[in-house]
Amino acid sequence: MTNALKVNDADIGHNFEALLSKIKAGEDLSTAEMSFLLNLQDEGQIEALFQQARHVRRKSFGTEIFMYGFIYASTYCRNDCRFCLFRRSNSQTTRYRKSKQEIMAAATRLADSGVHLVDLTMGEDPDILNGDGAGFDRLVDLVASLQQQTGLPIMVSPGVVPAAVLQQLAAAGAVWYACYQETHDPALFKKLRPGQDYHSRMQTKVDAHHCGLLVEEGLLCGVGETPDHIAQSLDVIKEVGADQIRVMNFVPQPGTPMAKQAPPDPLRETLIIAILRLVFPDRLIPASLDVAGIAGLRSRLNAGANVVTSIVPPGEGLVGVAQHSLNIEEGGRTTAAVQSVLQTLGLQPATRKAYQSWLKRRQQVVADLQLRTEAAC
């Protein structure tokens, strides 16, 4: 990473306080320093890192936490990602496509429960990404209807789509475009996402910003990445200007080529959350309920996350991603369950006005960056 302090691996452990001071000063981390942080074992050092991440979050966001309602609208996908339960060739999963009526009903329940955003996610469903555009038209109409009925910002994640479709989604009321690279090492990307083009997927995020959409990027850890890969991801995320950055631990899925691969230590995800918070102090960093459910929320918030994602209403037949059924029907992924955890940590749900204010500020930042980029070309 640029402008990084050059140190020996052996020296870092003896200079954790100096490294912490460097982080507080906002200086870039070398790969050796990144490796040291990702492999922390000393409980005192881990807590010091998390405490600094919480301090940075408090300076930018106070004690307020944002909450995202999650609707997995379709579990059909044209891709064959090696890690995903819903990969095209997996016969050991249940497929569904929710109707517009079902999606609207679930979104209304989520809005009434107090979420700040509706996350409309799906696989790269061939029924939507068809050649004649009718699928895109239905998606654009759905986004417009959701925004009108709930009054909430909408996040969409249809996968790699043309820039013209992103423009239509923005005009329909979408605020966010989520498209996860999982890794920014092209070789590892090719292994995880066979048959997909690394650069095309990156370009859709650039296009989304040009269309006025905010962008969520995502990392998957425990899939063979090295500290070099993580450092590389931070550089790319800075370059693309991602507005929200998610990291999730890999969870083995039945019927996939990685079904027997051991998941990483849960600490790895929280360490990366803390690093993301320190490197990107003003961005949104999610704590997903989709890996460890409500039981894992506390550790992710303690690492500096400021968004709770994958809030799913029970009784709607909806699934999650990594842990597709965990805590959903038991009511463990509701705003009420989340709020009970927030209270124990001295945190509170943000107001919708506060979330809208953050969106407007961030949209202005993105617009200014676009203008400067265009002026430089």
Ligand code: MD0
Contents of the next structure:
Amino acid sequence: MTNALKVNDADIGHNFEALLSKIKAGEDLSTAEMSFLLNLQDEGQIEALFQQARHVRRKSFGTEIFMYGFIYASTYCRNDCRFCLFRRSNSQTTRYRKSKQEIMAAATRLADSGVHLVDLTMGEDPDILNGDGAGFDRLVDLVASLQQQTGLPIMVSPGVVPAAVLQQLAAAGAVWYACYQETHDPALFKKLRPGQDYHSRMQTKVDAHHCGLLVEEGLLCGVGETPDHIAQSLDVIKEVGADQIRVMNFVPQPGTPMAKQAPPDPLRETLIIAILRLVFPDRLIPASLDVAGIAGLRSRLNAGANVVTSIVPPGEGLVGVAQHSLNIEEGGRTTAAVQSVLQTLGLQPATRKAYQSWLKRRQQVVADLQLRTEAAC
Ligand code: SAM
Ligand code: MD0
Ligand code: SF4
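Switch from the form predicted alone to the form predicted in complex with 5-amino-D-isoleucine and give that structure.
Entire complex below, previous chain first.
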């Protein structure tokens, strides 16, 4: 078995260019090919993969990068995801719920600093998802105010909410709905997100498209996934037609059942970013500051990412998810810090107009693909 794999690996390695062309042509990869890519060790081949990914990004987006401001509005959550700091049963985390005034102030600072979008994220806060509707009304009102005050597109990441609420969020001015499955293997999903329903979570993304929202899908890396799981995710993501696709390496969190689990090799996330770029040349692919902070930005951009996410203003008492404090209060997760990295890579922030036109074009694609159906909402 080991020998057979070795022969196979050597074959794949010798035909590396052919493998890259195969991915770009949208062909499905065999288990051996996916596994080979995810375990790449040859420096020359790693660089060739990243170079291709940058080439593809340049063809779709030139040298322009989008920047997303991030507001973690509430750290309360009704769920108990095994990997997450904010899981319900974790007593070792700081809980807060920011007021509308505080959120508006932080969003205004983000907008002034030049971000292209404000991402309003939170745990599945029982105060909002309480079923009587009042919490959802407050969320919808908040999105409308954020949109009006900043003039920016708003992304909402509130977790699993009913289709009718997605419709109200879209009407209030939300452009994006982010909801990450983490894995598209239902058994692994069940382990990672105990008590949550795989299909309901997938369905919210279909509903969001029906309502005219753009959809972000996401993978968590280093949580027991196999190469086949990654290949399976690529298939599902194609089917869903996700407009933005992220991968984040797992970061162990204190007080959680996975606190002692070793984090994956940093290379793994960047290899998957590059694969995503080749498979989805025209989609948005984030480089998150929430995994390795500003020091991890360069490698993610070099792998073909074209959006910098998790820009958090200092001095507002806000936290990230995977890295709740890294670089935040010292101003390392600001547009200024991001721009200085972009400069060294021959990249620059896009204009707001360029971001808006990308959104318009993509909304048209979603409409043409009939992912959006007025009747469903
Ligand atoms: N509560 C909402 C939800 O789960 O959809 C919105 C929060 S969203 C920002 C949380 C995402 O952060 C997760 O879907 C996961 O991909 C990522 N995340 C959470 N904990 C993480 C960790 N320990 N390491 C890496 N990524 C993590
Ligand atoms: C990020 N930590 O952008 C955030 C988060 C939520 N839409 C995004 C996972 O990296
Ligand atoms: Fe809650 Fe989201 Fe964390 Fe899961 S990932 S515990 S739903 S905040």
